[in-house]
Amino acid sequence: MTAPIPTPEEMQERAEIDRSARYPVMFLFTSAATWLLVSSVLGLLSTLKLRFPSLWEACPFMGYGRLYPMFLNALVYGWAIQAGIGVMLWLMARLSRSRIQHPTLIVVAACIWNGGVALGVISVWLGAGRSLPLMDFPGWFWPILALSYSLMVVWVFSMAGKKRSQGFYVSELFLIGAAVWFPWVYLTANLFINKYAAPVMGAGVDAWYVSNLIYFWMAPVGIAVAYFIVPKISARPVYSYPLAQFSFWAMAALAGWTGFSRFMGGPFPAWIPSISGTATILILIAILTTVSNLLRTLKGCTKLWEYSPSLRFTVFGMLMLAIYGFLNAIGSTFEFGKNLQFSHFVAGMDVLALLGFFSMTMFGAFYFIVPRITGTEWVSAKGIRAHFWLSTYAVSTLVLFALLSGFAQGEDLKEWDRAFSVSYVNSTPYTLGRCFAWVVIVYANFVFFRQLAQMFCGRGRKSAGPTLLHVEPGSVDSARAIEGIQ
């Protein structure tokens, strides 16, 4: 399939979107940057303490009851939020062919969320975290967020309402499920944790948000993220839409019933887990079928990955995406969730979602929005493969040891007569295997952050080629050109 060639008047249109973008946009990418980076040295010190437990005793600051959900709502509120809201921003507009509107209140309202986490990261640093995951912040704290998001996000369903001639794209099918589902998971959890639930029922509750903040939202910004780059490098068409539709509407039906199955056997009537198990198995469908559909649409052109890196970290994410898939629906059999559901398995898992498939996929749409928001191009192309590999393994090994010492533990917790002391020595070795993973990725993301300064400032490289891997700046036009791809 020949490429269509966008005509003088659709190139000034995008033009005139990408600079109305730039500055929200460009704002909301720094700065979840930057969250990214604190928060992977917040993983990293976590992880040194689980291993070395003497490390900062006399410190209560440098607790792992302190480290580890600051690592985690650094990661999630400050990095994922803000890329996955930036993103949208610009797909939306693109997609829409709208314009940003008042970018400036954007900004604004970016400042209000960023400052926002920044007060609930301390808070939970100086000991007011309410062990919840992903709800540790105070219980007043919350508006604060929901106000600001809703600042960011309204412009989402602006653009969307755009009167045209034609139907929605896929992506933006996605993209503003995303922008409803959020809000809604967000205060019904808060409204439930901090008004309504008993404790029991709120550590319930807990675990549907955490499960439906990465089913209900990052799932399909990122799938949003995969059906726009995929079709565009590739310059194919998505393989079905009927498909795309399918796992949508599939996983709409689904998500709200996932996240009980974390506490299976618990103080909870015993439908509720099963049928939340159930959903988290039949989900998995929905993944496959949007992997599947990807991957078909990629068929004949597939080492377009070795030269794009957009589509070689989207691909990746999906992948990711997949594992977590199956892995979560494994462990929401009582075979096996029964031993696993106290171990680092579950840490394991919510790495796996928001390291290995939400970052890897959101630093795919970074590679391809800001060259095109900055008008410079990419530093070093040596730089980006860098980060994949280290990314790669990085977090391929962390996930591995985290599963691995899981399944340790899951083994000595069994045992009604064995201390759980034996477990935790017993998934020592395992342990250490992730501080080394934490390093390389807080490298990783440092190699990263560099590169995105430097996009940001201005210091771009200027030629009119396009950033690729084993390619010489400038020398082709795009990755299609080195495959023979038309």
Given for the second form:
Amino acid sequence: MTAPIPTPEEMQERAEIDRSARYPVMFLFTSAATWLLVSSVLGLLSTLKLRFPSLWEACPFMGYGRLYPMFLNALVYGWAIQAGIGVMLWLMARLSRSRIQHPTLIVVAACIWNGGVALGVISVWLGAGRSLPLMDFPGWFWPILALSYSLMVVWVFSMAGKKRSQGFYVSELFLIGAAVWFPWVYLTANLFINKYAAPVMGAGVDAWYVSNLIYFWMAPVGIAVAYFIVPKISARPVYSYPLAQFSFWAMAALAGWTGFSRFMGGPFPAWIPSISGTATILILIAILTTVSNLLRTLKGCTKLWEYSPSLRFTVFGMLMLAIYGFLNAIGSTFEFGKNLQFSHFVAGMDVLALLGFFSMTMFGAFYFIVPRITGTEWVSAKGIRAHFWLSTYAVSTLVLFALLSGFAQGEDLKEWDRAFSVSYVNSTPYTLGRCFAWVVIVYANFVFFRQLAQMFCGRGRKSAGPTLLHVEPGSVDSARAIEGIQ
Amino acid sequence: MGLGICFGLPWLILVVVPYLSAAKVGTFAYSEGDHPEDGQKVYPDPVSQRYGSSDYGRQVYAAEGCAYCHTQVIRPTYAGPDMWIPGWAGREGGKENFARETQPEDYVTEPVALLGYQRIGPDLSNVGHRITDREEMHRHLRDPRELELEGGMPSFRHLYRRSLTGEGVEPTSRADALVDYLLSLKKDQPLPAAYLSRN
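Got the form predicted alone; any chance of the form predicted together with its partner chain too?
Expanding to the full complex; the earlier chain stays at the top.
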């Protein structure tokens, strides 16, 4: 089955929607990519500092305890959320067939967001951090970010509320979910941690916030992208709409219970981490349902993956989501959790979610959206291929080494009569490997940033066809890919 | 509506109710003859959980990102090996064994408990018992590899300045406060019978 060919009127409508998205979405994308590059450098520096603690000792600003939270916050608030908002706006505009309203206001809000993130990251650098993962910015920052987020995402709601002849697309469901849940999670975490003193619950709410940011915001946005791109490029409808709805509601019902299992055995009432661990295991069902639904949609035309950069990045991102869900479920059991908790595994899981799943899916969306809103094509297919393979190898290496190191660290701590430093020494080869992986990630993200900046500056390639990773003249698959992408 | 219920239920049950109930911390008196050697009358005893400028020291600890490498949580034996590691869970080896897993009330003097992210370094729940000498604690911060050559602890030399006499270095107020905070970390206050029966 192939998708209906759009009429000239529909093509015209799409072009107008893309034009309305040009400035706000490109601004969000380009500033997000800048933050991605900054955070990659910070990730490299923090891992170097972890391996070589005597580096830059005299400099107060180069400690691991400052560099790592800077990396994490820049990656999430600078890159992930901005990229996600840009994708949400464009996708909702396309799906609801509405133009983006008030683009200037969105650009102003994005400027405020960028200013807030920059101030927050600099505050952590200058020594005003709070040692609470992803809540490191000083307490008075959050209203700035909440306000600018609202000014950008409110238009997602207005577009979703538009009268339509048919029901919501699957992607729209996920986008609306993300738009509703994130402000709720963000406000809860900030109000509780900043306003009410309940020390241990404060730490628990921070862990709950991190988990909900992944499952209630990044996962829905990433899945929305996948449910848009996979059918679009394969020119097929989603394999099963009921399955997609099931996975959406299963995720919605379970995600809010996750997070506290990060402190399994910690000073909480025992039922809280237990219920959280159970939800983390059960949510794997929702993730696997989504991924299998997408793969079945692609069944028989997986060769398209060789041609379409959007499809390749998106499918890889979704496979990473499945691996993340699986490892997270394993880490939430007592059997494995007691060894992996507080080990390098924790950092590895964060990198897997942020760089392995979310970033790769966002790259897929960028490669699809940017040519449409700029009216030009990516400069180099070779650059895209390099970006994909370098990112894939480096992120996989980074995650694998963090996980192996986590297992090794857990085993070392079980030998309770050994000096603690043995666990540090034994993790050295893995940490060194992570340093090399970070060098590659920095380069890969630089390649991506350079291509995006060229598009932003209007130096994209003028071409009638899309940029494919490989083009074999006369090949059926190649022709189908072109047809699907257009 | 459905979206609200899906999120609202765990939000209420898992976050709001436990948070608000945890915000009301009670104290538990020791029964006759149950008084710990340290002279505390109640658990938790905020006075013994503070030392010098430890409140400011906690801010320095958070600002330097210490919680990204050190935890402050002792898990029960079914959830990890913390209780077995010498010195981590509290005072051991004397007439009485004070070692125990951490309780929510152990963090009563802090706005948010810094439970930690990873264990690149050892757990610090009871570091105030392991290192009791102020100067030794300063050396751990200033020249950590003098004490442990292969450890991963970086030097916090920037918290020290050249002394006025020109010989050696002296701690800044931030270093002193951080040392106060670390010396105050003693999460092994004996639990009164009233507390244990409550749980």
